[in-house]
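What follows is one chain in structure tokens, specifically the form predicted on its own.
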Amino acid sequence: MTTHDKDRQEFLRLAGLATPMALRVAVTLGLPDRLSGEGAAAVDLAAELGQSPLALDLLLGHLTTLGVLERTSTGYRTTEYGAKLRADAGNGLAGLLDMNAAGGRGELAFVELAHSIATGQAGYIRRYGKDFWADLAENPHLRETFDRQMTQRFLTQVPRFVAGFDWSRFGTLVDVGGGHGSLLAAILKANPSMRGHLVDLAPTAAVAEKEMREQGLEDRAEVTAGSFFDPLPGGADAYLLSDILHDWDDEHAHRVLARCAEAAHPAGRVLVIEAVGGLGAQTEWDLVMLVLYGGRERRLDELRELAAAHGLVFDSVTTLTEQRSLLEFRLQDIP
């Protein structure tokens, strides 16, 4: 095979949609879970799941080629490799691929990438008739799967977030849009003298409150149901925005930073954990943020400019992981 032919095959592999969609459909149907153990025959599985027997067998055949399934004397069963796609695998893949979950549903908006490139706007609203956040608000199942996805996403990184920065400098920390509270809980447990306050929308805040009780932190951690577009609890030493700003266009990012700046006391800090362009952010995620939210992985100078509009002066950047950095801002000194 010539180099030209190899390049052509590689481009087709990169651009092909059959395999990515086959994996998404498999997870959405629960095939890796259902076919664990002894497995099942295609015709029986089709009747059970309400699928076309012929079409389902074609899907199972391709999944076998990929090594996700294997043929048996009675049908198909999940391989050890394919078991990584099970809902109970603990790696978050099922939530990201399931088209009935927030992550999988969001990925389908990539069919509108051309629209996003032409307009600079999210493709999600073009596909579904509402933006990502409105969709979550109207569908509790999507909200639940999104929160779970965010918790899973940080699972391996939280220890490095905690160890990579001196959180003990702050007596009080407000985690703005803190999700289920896994990061705040870890920070508080590592720094017994600190107190924390988490703010997130009501359904998420309810789970975070339970998390704090289970971690034995109810005496040092307060949870408030609310939006980061509304006034935040005032007077804390630091306000943390972890993977928040990249979810929004500049107009909304300004609104979030404005709330942090107005809430902080004069010596307070605003801490931004993000994948920063040029400092570890992956270009693929620029497109994910654009298509889903109309956002992007901003570069350091862009984040500095956003913050400066609200009297926030850039102090320092700390590398936490290969992908994420922590940017520290202080309120501008008043003469």
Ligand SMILES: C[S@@+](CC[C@H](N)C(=O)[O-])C[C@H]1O[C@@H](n2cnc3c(N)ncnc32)[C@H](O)[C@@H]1O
Contents of the next structure:
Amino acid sequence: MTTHDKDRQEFLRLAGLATPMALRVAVTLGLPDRLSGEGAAAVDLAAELGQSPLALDLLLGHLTTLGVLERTSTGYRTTEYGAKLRADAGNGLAGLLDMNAAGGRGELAFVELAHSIATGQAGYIRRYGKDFWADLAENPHLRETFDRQMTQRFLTQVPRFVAGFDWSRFGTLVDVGGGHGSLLAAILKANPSMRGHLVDLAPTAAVAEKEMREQGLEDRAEVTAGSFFDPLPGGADAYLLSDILHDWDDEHAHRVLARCAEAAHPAGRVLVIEAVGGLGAQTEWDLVMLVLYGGRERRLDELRELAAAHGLVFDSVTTLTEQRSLLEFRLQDIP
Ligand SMILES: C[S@@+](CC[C@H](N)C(=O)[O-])C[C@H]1O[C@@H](n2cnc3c(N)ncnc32)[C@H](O)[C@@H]1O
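Moving on from the form predicted on its own, please list the structure of the form predicted together with the ligand.
And the full complex, kicking off with our chain again.
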């Protein structure tokens, strides 16, 4: 094969949509789970799942080419490799690919990337007629799958976030948009003298509250259901924004930072955990943030500038993991 042919093939491998969509449809239909063990014949599976027998067989054929399935004397079954796509594989992949879950549904907004590039706005709104957060608010399954995805993505990183920064300097920490609270719980457990307060939207806050109880932290962790665009619990030593600012355009990011700055006491700190452009953030995620939310992975100078508008002075940056940094801001001294 000539270099010209190789390059052409490589580009088509990168850009072709058939395989990514085949994997997503397979997971959405639960094929890796259903075809585990004995497997099934295409025609029976089609009847069971209400699919076209002919078309389903084409999909199963391509999944076999990919090594996700293998042929048996009577039909198809899931391979060991394909089992990594099962809902119970424990790696979060199924949640990311299932088109009925928040992750998979969100990715489909990439068909609107051209619109996002032209306008700077989220493709999600154009595809679904509402923004990501409104969609989650209207659909509890999307909300649950998103929150689970958030917890799953940090499972291996949380211990490094906890170990990589001196949290014990703070008596009280407000985790703003803290999700189900896995990070706050880990920080509190590692620092017994600290108290925490998590703020998130109602359904997520309810699960976070349960999580804190289950972890035996109810005496040191408060949970408030509310929006970070409204006033935050006041007077804490530190306000943590973990993967929050990149979800928003500048206007909204300013509003969240303003709430943190006004809530913190004069010696308080605002801590921002983000994938920072130039410090490990992946360009691919710039596009994901743009398409889903109209946000982006900002560079250090952009984050400094955003914060400065609210009297927040950049103090230091700590590398937590390959992809996440912690930026510390203090309130400007009042002369
Ligand atoms: C990307 S997740 C990050 C969650 C968590 N901080 C973490 O790092 O795992 C964004 C979080 O912001 C929350 N959120 C979105 N809009 C919000 C709002 N208006 N007020 C409070 N929380 C909000 C979401 O519910 C979600 O938990």
